[in-house]
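Only one chain is included here, represented as structure tokens and corresponding to the form predicted alone.
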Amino acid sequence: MLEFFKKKQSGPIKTESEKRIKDFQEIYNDYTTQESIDQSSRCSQCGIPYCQIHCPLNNNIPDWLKYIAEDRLEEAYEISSATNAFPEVCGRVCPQDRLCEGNCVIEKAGFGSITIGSLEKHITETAWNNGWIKPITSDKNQNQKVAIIGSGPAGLAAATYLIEYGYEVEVFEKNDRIGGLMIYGIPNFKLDKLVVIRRSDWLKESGVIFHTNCEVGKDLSFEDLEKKFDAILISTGVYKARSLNLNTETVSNSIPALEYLIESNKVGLGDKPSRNSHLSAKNKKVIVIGGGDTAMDCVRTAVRQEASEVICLYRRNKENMPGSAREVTNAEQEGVKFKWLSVPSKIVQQKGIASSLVYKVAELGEVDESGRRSPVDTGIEETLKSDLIIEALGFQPENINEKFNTNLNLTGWGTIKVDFNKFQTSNPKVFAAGDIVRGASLVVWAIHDGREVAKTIKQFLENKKVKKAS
């Protein structure tokens, strides 16, 4: 260890931009064994592991880095997977530059952070390739059943731990595939769909029962679930797009980001393309509005769909973007143009088809409640021609009570109100986790919530058993 002053930071080989924009393959290669040893040996094994503190899962990063450096990869994987149900997913999609790597001590000292995400991916892929990852077996048969609504990262993480605890778990998914936004929202060039399918197959082998094309509140009532199951977890995520407030409902070629990404991912998975020609960017001038990771997913997807031009409009500057700096760099390398300090003000349309977008040029003012400097109108307006406008402004929850015919307590934002120590709703039998509780957030936080809610569901069911026995 402590090789950071001898060995330079070196990430995995990245496919050249000219080549990678021609397909949807993941752009980062895996480390060789020697590369992983070299990079993990740079860790300073500092007394206060800020990487671990700033990881939502509190992964024991220094310990598994030490095992990698000693070429003890099976033990490294055991440590990594002890706190993380899906380390291969986090290794690919976590914004490490804002979390573990961004807070690495040797990064702060100017030597370049440990490439934690790439090493996490490496040990998990090695574990899969060597057959170290076996289906979950439990010698505890609790004879109690848990229903999980939604198969995104929170739901699947909870299912992983609940099966391990010995409970019977059934997952209800409204779509035709398992994985939620991991399968339909995140593009293949960031997260290969086979990675998600591999985990869902593993959960099936472990005993989780999945019901796809089954929408609670439509194909099955919430009341029926309450009768049949001992506990229910709602992990539906948030899918309702935030709007531009420019009357885009009447503009057919101004579309929500998720609608666009879902279509692209479905086509990539072999489904027939939609009849809606606006869901493809081919040969179009595309404007994506937003500055988060979803916006970066959209611009990079549009490039691969052979758009004639892709522009990202963001109301603040580059330094104040909420998304991963790494993703912005990848987008720039792939030919995306950025218009910073640009606030959309009007869509020019004719018969429901937008031909251009008018935006106001802004400058940065005082810091707002988000901790970033807010845009201030300069009075200057400019216009961009466009054939397709993609709105990547974030997501908000659907009305859960209306959808499920329930009366759960909700927050002012429409998310489900829970006791964050227990993830328990106003109905003691019903729990909620992930984005439906937090609002739109990171995959790693959803995995965290799934892990923690599984613990509290276990405690709830154990107490229920005790009360029943007495």
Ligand code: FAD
Second form
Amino acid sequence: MLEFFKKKQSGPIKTESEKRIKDFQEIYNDYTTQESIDQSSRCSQCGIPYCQIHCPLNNNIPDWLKYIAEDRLEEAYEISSATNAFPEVCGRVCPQDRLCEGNCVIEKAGFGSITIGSLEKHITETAWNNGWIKPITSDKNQNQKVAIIGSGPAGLAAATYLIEYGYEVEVFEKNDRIGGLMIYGIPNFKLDKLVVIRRSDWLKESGVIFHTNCEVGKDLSFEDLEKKFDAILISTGVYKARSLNLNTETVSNSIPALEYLIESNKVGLGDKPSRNSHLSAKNKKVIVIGGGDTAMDCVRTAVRQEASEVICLYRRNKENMPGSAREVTNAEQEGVKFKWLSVPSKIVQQKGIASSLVYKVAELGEVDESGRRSPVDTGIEETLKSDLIIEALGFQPENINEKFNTNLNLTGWGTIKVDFNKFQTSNPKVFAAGDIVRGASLVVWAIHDGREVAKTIKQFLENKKVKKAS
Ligand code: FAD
Ligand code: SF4
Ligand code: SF4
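Could you drop in the structure for the form predicted together with ligand FAD? We only have the form predicted alone so far.
After this comes the whole thing, all chains and molecules, with the earlier chain placed first.
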């Protein structure tokens, strides 16, 4: 260990931009064994590991780095999977620059952080390749049933632990495929869909029962679930797109980001393309509005769909973007043009089709409630021609009580109100986790919530048994 003085930080090989924009394959390769040993041996085994403190799952990073450096990968996997239900997913999609790696002391000392995410992916891919990851078998049969609504990372993580605790677990998913935003939101070039399918197959083999194409509140009532199950977990995510106040609903070629990404992911998974031609960017001048990771996913998808030009419009500057710096760099390398400090103000349309977008040039003003400097109008207006406008402005929760005919306490933002230590709602039998309690967040937080809520559900069901017996 402590090799950071001698060995330079080196990430896994990244496919060159000219090549990678020709398909939707993941852009980062896996480490070789020697590379993983070299990179993990750079760790200084801190007494107070800031990497671990800043990982939402509190992963025991120094210990598994030591095992990789000693080429003891099976033990490394045991430790990494003890706290993380899907380490191969986090290794790929966590914004490590803001979490574990951004807080590594070696990074702070100017040597370049330990490449924790790529090493976590390496351990888990090795575990899969060597058959170390076996279906879960539980020697307990609790004779109690848990319903999970939504098969995103929060629901799947909870299912993993609940099945291990010996409960019967049924997952209800409105889509035709399992995985939530891991399957239909995040593009394949960041997270290969086979990685998600491998995990859902593994959960099926472990005994989790999935009901796809089953929307609770439509195909099945929440009340029915309450009657049939001992506990219910709501992990339905947030899907209501925020939009510009520019009458974009009056033009057919201005679409919400997720609609665009879902279509691209479906086509990638082998489905027939939709008849809505606005869902493809091929040969079009594309404008994506927004500065978060969803916006970066859209611009990079449009490049791969052979758009003639892709421009990202963001109202603040590069330093104040909410998205991961790594993703912005990837987009720039792939030919995306950025217009910083640009605030959309008007859509020019003919017969229901937007032909251009007018925007106001801004400058940076005072810091606002988000902690970033807010844009201030300079009075200058500019126009950009556009064939397709994609709005990537974030998501809000739908009205869950209306949907489920329930009366759960909600927050002012419309998310489900829970005690964050328990993830229990105002109905003691009903629990909630992931984006539906946090608002649009991260995969790693959803996995965290799934892990924690499984513990509380277990406690709740054990108490229920005791009460019944007494
Ligand atoms: P979701 O993943 O949204 O899953 C909810 C599931 O519930 C869905 O499958 C939905 O169909 C289902 N559902 C909803 N209502 C019902 C109902 N009534 N009945 C049955 N099923 C229902 N995070 C990262 O960490 N890294 C990234 O790179 C990243 N990229 C992203 C890119 C995009 C485009 C988007 C939109 C998000 C991204 N995120 C990323 C955020 C991350 O995907 C989410 O925070 C995470 O998926 C939330 O998990 P969840 O389980 O709470 O909800
Ligand atoms: Fe880093 Fe995410 Fe892995 Fe935690 S889960 S160690 S934040 S990559
Ligand atoms: Fe190793 Fe960096 Fe974590 Fe310290 S902070 S234990 S150097 S990975």
